[in-house]
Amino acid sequence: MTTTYKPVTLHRGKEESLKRFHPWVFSGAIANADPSIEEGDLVSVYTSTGTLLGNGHSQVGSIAVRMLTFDDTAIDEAFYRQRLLDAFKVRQSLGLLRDDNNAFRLVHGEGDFLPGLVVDIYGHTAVLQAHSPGMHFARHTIAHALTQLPGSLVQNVYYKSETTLPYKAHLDPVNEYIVGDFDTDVAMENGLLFHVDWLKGQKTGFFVDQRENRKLVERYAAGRRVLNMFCYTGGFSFYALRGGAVAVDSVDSSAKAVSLTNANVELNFPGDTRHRAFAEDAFKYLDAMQVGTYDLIVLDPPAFAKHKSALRNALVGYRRLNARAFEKIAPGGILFTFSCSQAVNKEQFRLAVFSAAAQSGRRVRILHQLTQPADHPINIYHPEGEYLKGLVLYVE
């Protein structure tokens, strides 16, 4: 069956970003488009003089086309098989497929030249998320292509896009197994076990983007009293316990998250009395705790700004949160502080943390500047893909 690519023509001069391989076409750059184009259709993008720039998925909104190719390559099952195999080979080269590790991100949207698609691997289950209508319509093709990866890596594919697709598209996605079924919710990261709630949990069920940063917490945890704020599934907590922390307290406003943290700690350290968990608001907990209670604090909040319109309030939130930590952490303490807000850049986040440090009047050194791991690659032509920012600070 021949696939039809509906034409989109750009205004004169608007092709420059595509010639630099940036994968987004903004609606204001479009001069003419086939009137029959609907959400998720395959389109071919042309310059004002009729030169083909590539093919992609259409959608309604400021980003009107997400480019999948910058030539005339067909977008079919062979295309998805090759892109997924390329992504697999990258993860293989990173050493992520090991006996002590079966959790990682296989596809990171634009970073793997598949804009609008996220795939996380937990054991033999792939959790597939579509962030664009085009990827939603291609989900069955993608799921089948996933099962063709070497070594029978993927045996189950769970589709989880009810909250990630544009609501204006009226797609009514259903979270469901496209391939296979449930086998186990336990996965392994660097030799540590954890439950993954891909059915009802946040994102794909676990934040695999903090894997390397959790290892760094483990390195610093020996002999320290650790606070893991916004603990969610407790990842930083059980790494700190393995690192030799004398006490670890996990805090999250969600009782369900606290329950999951306790279950994950029990998987790895059954009956360990060093760990406690509290369902409580982060700011209230920080306000109430005694100065010097902890000498290692992890602040890994949810995105304070999902859009540019929320940027100002987000920066206020980061300053306030970090100021509390600076005020309360013990002398000689280590603060791990993060922002996963794509709308907040590195400089803005660093300035917010700097302002909080200055407010506390304490002497602070930057030990590490952190980012997302290599299985969340940044397309060099799409710098917007750098979203995770972190600092490790020594506080006198």
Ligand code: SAH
Contents of the next structure:
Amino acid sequence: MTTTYKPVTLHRGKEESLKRFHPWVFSGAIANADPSIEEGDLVSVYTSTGTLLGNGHSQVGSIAVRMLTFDDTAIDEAFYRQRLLDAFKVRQSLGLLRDDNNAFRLVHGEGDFLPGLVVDIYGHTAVLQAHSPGMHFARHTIAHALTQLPGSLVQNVYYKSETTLPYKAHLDPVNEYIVGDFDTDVAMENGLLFHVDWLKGQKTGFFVDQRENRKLVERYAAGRRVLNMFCYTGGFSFYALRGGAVAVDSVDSSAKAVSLTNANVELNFPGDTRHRAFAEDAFKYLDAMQVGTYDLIVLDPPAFAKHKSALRNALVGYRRLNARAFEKIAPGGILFTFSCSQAVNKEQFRLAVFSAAAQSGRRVRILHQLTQPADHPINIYHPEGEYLKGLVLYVE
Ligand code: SAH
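Rather than the form predicted alone that you just supplied, could I have the structure of the form predicted together with the ligand?
Next comes the full complex, this chain leading.
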């Protein structure tokens, strides 16, 4: 079916990025918009000479339209079903649906050609997050389309957008099951179990984006004393335990995160005395820590820069944090250091870490350069989708 929606016409020459399939229309590019358009409406975008560029969701703000198609395809349930099936096939070809793995990201916004939508899968539950009003209005259609995926993969859909929608849109989303109900909150990643608190936890309840990087920590853990700083639900800790670490300390400023970590360690390694968890501020902990206490340190802080305006302070933050680790890690130690700030690029992050290393005066080698896993794909026309950066460093 082909359909056109309320029209939006661009200024002359402003169609170039759309012709290269970049999915955002900035408000400054718009010459004319149908006055009846409301936030979240489906719109058709035209060049100044009246050629249709595609259809998308309208939004109030600097990004005025998020493009869903670059032709006249209708945005209906069949559309969502097809895009979800495409996303599913990618995850299937990545080998993420296995007996020992049932947690992964099914939809990563622009990376899956569905700007404004995130879907994480935990067993038979999909946690659906709308980042745009358009996706909020489409939530029931999307939820129904999710249940049509092969193998009855999705049986429950939990909608969780209380904190992800622009508050100015006054949509007052309620976090709730929109299909099915609670079945289990235990999911599995690479054979390790964890509770997912999608009701109250951060993001969709677990950071699925560190799966591959946790596996790498497992490889380096044997015989090492490990510090997992900013542990949240303890992902890096239980991989380190499986990898044969002699001791693992998990630290997070949130007491809730510490109890989640303890529960997850208990789920996999009941009664294991190698693990301890502390609710403490990272900087306080690192300052008080003796030199040489740990041979492997993971630093996975929250995004220091949520916006470009916070970039300078964020870079100072990364430098200060990493400097502490370089000063204190045992000789021959391995440092896993990350940034999930989209506003900080790979080079800027590397420079911050480089400055921290130089400040410590130690010899440091880069062993690995890490990124987000393949179930968080980057749309080649939307480089802004790259956000997770990591370095694995050998510190003499
Ligand atoms: N590494 C985790 C994800 C980390 S999310 C994983 O693999 O799942 C970032 C965490 O940092 C959150 O749990 C948050 O509570 C914690 N945090 C934020 N500020 C902190 C601080 N100043 N000191 C210690 N932890 C902090």
